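Heads up, the chain below is alone and in the form predicted on its own; it's given as structure tokens.
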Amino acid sequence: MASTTAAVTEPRTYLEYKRFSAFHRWMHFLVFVSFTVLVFTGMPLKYKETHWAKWVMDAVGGVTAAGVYHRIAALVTVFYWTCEVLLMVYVVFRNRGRGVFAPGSIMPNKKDWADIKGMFRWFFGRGPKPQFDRFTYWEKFDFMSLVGGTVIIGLTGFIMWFPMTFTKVLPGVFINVALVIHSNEALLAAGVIFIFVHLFSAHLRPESWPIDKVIFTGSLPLEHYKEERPLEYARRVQEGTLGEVLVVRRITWRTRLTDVIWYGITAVAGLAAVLMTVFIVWSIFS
């Protein structure tokens, strides 16, 4: 009787593959929050003549408040960008430059181009689905566009934030140039995140629907990972390092509550992305 009761009350456990460290999960959280704030305080200025822009601006407390929020989010962006770049530099120096373009690296390599072509063939039923390693080509695109785009949008943003300082060494016309570049780069970033790449690849794929929680929890079921990233799994098995990334996950009321919270956050973010996309498309074609 006692053993039966223990079996009923003991939390269910299963193996998960640890993909992201706490550092990267927190960095993603900062990206998530700061990007959302930047979009919802910046896009209304780009389309200031529309009714929705006025409504959004009123909702965030007016132009002055939006400006404050926008600058705080910009500083958060500089912070996480600096942290990620410093970590990359540290890893490169620690490994003495080895493995920069290795199969498990975030840097693009020849296989990514082959995977892109293979995916198009798979889309049209002309070949098998490519097998992926630790990072797919669209994840690398996400990361590289974030690193490069942040430099462009950050530099132009600081030029507009401190015009008197920059015009001491640059012609005044650079303020207008910075405005155009900043505005259009922001629109491109919003399109990539909300429409073309990230939202779809992270959450709307059949394998991940309705939410990919790995960036929040840091790990995902082992069987799921074997199916999604067979090359990394096979490499770790061959190297004998699989045990280094396996964790035991216990299903309790806390984990279920956490799942509900992540589902809620993702649902709100998804709705916000859809609304902003509708607003922008409406403004462009109206």
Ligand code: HEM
Given for the second form:
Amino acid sequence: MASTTAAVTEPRTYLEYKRFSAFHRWMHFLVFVSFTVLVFTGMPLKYKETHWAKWVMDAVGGVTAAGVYHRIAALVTVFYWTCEVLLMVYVVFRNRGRGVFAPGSIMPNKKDWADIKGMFRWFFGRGPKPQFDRFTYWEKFDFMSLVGGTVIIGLTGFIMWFPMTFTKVLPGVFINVALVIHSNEALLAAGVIFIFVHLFSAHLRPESWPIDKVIFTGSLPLEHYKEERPLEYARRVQEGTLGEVLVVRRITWRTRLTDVIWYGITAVAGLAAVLMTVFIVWSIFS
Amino acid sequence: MTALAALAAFGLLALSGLAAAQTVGPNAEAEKCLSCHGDQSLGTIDVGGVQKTLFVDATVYGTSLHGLLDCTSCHLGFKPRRHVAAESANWLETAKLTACGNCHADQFAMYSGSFHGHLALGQTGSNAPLCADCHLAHNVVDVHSTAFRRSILDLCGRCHGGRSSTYLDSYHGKAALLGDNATAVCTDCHGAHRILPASDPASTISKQSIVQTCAKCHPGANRNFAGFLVHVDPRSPHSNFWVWLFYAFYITLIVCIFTFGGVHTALYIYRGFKDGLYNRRGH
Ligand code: HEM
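Right, the form predicted on its own is done, so what does the form predicted together with the named molecule look like?
Okay, now the whole complex, with that chain kicking things off.
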């Protein structure tokens, strides 16, 4: 009975909270594609003695071809990193250096430390769940480790790409060190991105379960937002800036089609990521 | 005089033509040997405690690079009969080493001056490889074939296991394992017949010539570039301190981050279940 009523009156237009701009969604798409390519063309080298490494290498067209794809994806990485950093610099300039560590910023601040402690208290049932502003501490960590990790992995990658140029000034052992750093930073990055950011934050976390689509749709239902980021909501109400982040999301055949396409891409990439994670975990523990 | 030379040349040509016309497979001389040695039940012979089979597979030998040669080209002095002690003395070393020099004099000379050659020719009972240890005997293969190139890692690795495992950790080794047949293998840097220790100036990997050796594949290679360490074990601080330091740092970092992340995730999910956060409707 209730469900029939719901079906009849189901609204096709929602008031939603806009979390990510088109820019951010496109950046995420570039990270998503290039990162997957980098992992698939790099990891077989790290685990060269396994059967899966040979299988993946052959599947992507051999070692030489993999090297070419790895370098193309590396250039995409340099591109998105530059865009993201330019945007951050622009925002800092626009605000004349103010508010860099303010509550809504992606930069870490004192409250994050308090939140970590608060979350552990909550885990053990010794306090309420901390309330978050726009970004939680783990979201800040994930973002910063990508931006910072890209610098490390990029520099070491370029040393291996152009060893002749770099050894004009650096001793040869830098190439050895670059490989060790690149290889292990890649393992760290793949683990954090695949397991903690995606498997956990985007799927398994109670607030996201079974899937958090906001990076594809850009916005999420207002009710959900109020519950998840109460501090940002309260802050915006107080500042009178709530209107800036409210959007009307209309469900049309086009948005449905886009959803289906995104689900398809996500499912394929998700399977690939799960496969790679299983391969790596298997190799480490055997 | 010229007529004689022409005649000789013609004779040689005709002979080689004859040889080429022969179908692949052991020749008539070899057939005599194979009348006994082609028998699988011939048994084995003790060579320094190792049992070697006396059986020779005619097809394997016939299709090998040496397939058209008489058996006695390598097994010098043997007659098709029940062999006497004079024939068999030193037979293995002859077949695997000394006889090779009769045709491959240049390679044999280089080998004799090499580290392996010094050991093999100078000491009795050394473990140094003889020609046939790398090139194989009845199934001798074309050294220009991909199959031989791919087998080099294993050949050298039989004695130099530690070296080959550090090589496999370098980009050359990884690429070679995963199917790149153009990447450098042991012999590309160390040479094949004339392998010398790095301390010898004439070695391909000595201070004096290493840059040139790298430049064979990496034009423009410089001294620093050649300072790249091919055989380094990141797991040991004694191999190279800096490589080990970064390796140890990263392993520690990875373990810490994954432990923290794992505990955080597990507790979050546990609390989510406890508080019934997964059962809420509306998202
Ligand atoms: C700007 C970015 C990057 C550049 C310039 C770069 C470049 C390189 C180069 C030159 C190699 C040596 C192998 C080869 O020549 O193909 C390599 C290996 C590798 N790369 Fe990258 N790369 C970059 C980013 C990444 C990222 C983001 C990942 C993964 C998350 C990654 C994972 C790997 C792995 C696992 C290896 C093999 C390391 C090993 O041999 O153990 N790379 N990369």
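Quantities reported herein were computed from a predicted structural model and do not represent experimental measurements. Positions refer to the first chain, counted from 1. For the two forms, the rigid core is made up of the largest set of C-alpha atoms that agree within 1.5 Å on superposition.
A.B. asks: Relative to the superposed rigid core, does Trp253 relocate between the two forms - that is, does its Cα move 2 Å or more?
C.D. replies: After core superposition, the displacement of the Trp253 C-alpha between the two forms reaches the 2 Å mark, so yes.
A.B. asks: Is there a C-alpha shift of 2 Å or more at Phe20 between the two forms once the rigid core is superposed?
C.D. replies: False for Phe20: its C-alpha shift is below 2 Å.
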